[in-house]
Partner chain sequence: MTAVVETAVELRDADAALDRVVQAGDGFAGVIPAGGEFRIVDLCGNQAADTLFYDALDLGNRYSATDTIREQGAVYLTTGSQLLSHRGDLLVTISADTGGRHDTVGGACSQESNVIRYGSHTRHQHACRETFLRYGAPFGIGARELGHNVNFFMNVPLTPAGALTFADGLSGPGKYVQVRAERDVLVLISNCPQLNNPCNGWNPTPIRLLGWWQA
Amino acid sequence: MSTLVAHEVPGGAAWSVLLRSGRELVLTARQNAVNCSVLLFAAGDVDRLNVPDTLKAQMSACVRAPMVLMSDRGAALACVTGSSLDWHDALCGHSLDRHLERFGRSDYAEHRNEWRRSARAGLLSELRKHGRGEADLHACVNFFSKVAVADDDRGSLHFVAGHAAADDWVSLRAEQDLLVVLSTAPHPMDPDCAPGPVSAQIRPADPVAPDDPSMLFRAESARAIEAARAVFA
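Please provide the structure of this chain alone, in the form predicted on its own.
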């Protein structure tokens, strides 16, 4: 299938793109242990990704194919059409500046393009390019990362190191026109600070068939896709 746009996002950087309905964004890890924190907004509308409702409606503690990523109003923003991984973290949110303090001081004057930035800093930088700001930050999906329940009395969460390897991938089909904002800064619970690059490719998606896996996954998933179609009826 032809690629319309190809972009390499360096480790620790941020990027944003307008993704038309019916197109597919494929994210591919370019090295081991990458993380990609992703925000989704309906282009030109008030809808944005609602991670709690997405998980609750589809009875899951993680994001995986063929789940639907739902908006505040229960409409599908995108469908996870495929992935080499069966788990993408949606519980822990994006990293903050204070999460990087344990790795020592870093700034552009000293480290130039290698300076360490949190996902929050990168996401805000991209949001401002689209006239958005802090109020638009919402719970993200950390693609390529996994956080599981630890074997302790508290049932605490722990970061699963080595979950993703180079060439792992995930594909998202836009169900309506979207603004996608992403950061390749490390996951907030990652004990290492070695951000890796991610490649992004946009291509036409296959037409949605009646037996589309996202339509058949759960009744709630199908209703979300139908709600997205009603937006443009």
Given for the second form:
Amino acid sequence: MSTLVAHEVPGGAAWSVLLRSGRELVLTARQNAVNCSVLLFAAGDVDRLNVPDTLKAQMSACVRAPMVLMSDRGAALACVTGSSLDWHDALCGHSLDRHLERFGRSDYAEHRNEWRRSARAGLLSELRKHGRGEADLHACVNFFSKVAVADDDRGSLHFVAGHAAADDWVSLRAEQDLLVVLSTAPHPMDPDCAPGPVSAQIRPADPVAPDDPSMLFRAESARAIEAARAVFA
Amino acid sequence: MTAVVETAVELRDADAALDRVVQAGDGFAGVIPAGGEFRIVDLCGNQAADTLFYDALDLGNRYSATDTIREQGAVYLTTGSQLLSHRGDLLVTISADTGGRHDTVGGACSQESNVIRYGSHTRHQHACRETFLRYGAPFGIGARELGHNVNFFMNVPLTPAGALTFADGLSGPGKYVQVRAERDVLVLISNCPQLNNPCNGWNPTPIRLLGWWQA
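Structure of the form predicted together with the partner chain (previous: the form predicted on its own):
Up next: the whole complex, starting with the chain shown before.
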């Protein structure tokens, strides 16, 4: 299908877009080991992605196709319509400035646009442009990253290096009008600081058919999609 | 200046500055002064206590499940777990735990998520999110300020294959979890009214809150 918008987000940068209902955002890794921390909001509303509700309603410890990304108010924000990867982290949150300290000092004066910035700094920068701020930060999905959970007493976490490779992709179909805010800063548990670019492509999505994989995935997934249709009545 | 209660000192119910029973489906909001010890007792067993923490002097600095999970490198909470804000600041430390394991992945029930999980007949049942908003409102905590909460006494195992399950709680009558406030902390609790899954053993019951500090 025809591409409506194509944008290359450099590594370590942040970006936001208003994504209309019925359109699909495709994120593609442009090099190995990229990360993309994504926040989702209902456009013009306080409703936003609720990772705990998303995971528990679909009995999953990670985000993968064809899961539905659900809001605080039980409505589908987006469906993961496809992905070359079977695991996207949603447990570990985005990076903070303190995660960059171990890589040494970096600022604009010295490194110009190669300076290291955390996902928190980038996400806040984009949120403020939309009249939002710190209170709107919530659990994100770290697309292209995997943090494995051990079967031990603590549920220990282990960052899986090299999970994503160049050309890995994920597609999200908006089930209502959305504000998408994202950062390409490295995952906070990544021992390396090598931010890589992600391309964002927006295209019309196919209409949701009765045999849509997200509709068939679980009864909970279908109910969330139906709830999104009832957001405006 | 608030005096610090040493954990080595025996904490007796009679000495508690706070002693409150929260009925099933009700809530609580209050400040734990820095150094104070705050205990949630599962009076009848198998009850979920949905809990949020805020920096009492700056409510924008609130509990973050993801920061807590990541920085402790583990999913489950128990004695020694440090509960962090989304700025990475330490809010409370779990100082005692006779329950064994607590969840910070599963979040709270809401009327809307009940519909998603159990069907439209649950739309008007009472749920934790409503309790959070009711008790948070006098402090200025609204929908934007509600983060993802701790579920004390709940057991939500994750598997290496990436599944999430709900298992029987490890709690029982009289078991408790206790946190030490590492700064002045506002605690917001919904004593979960959930009737549709076994997190409350299908029968929500009261909890008791005990706090030790010098007023």
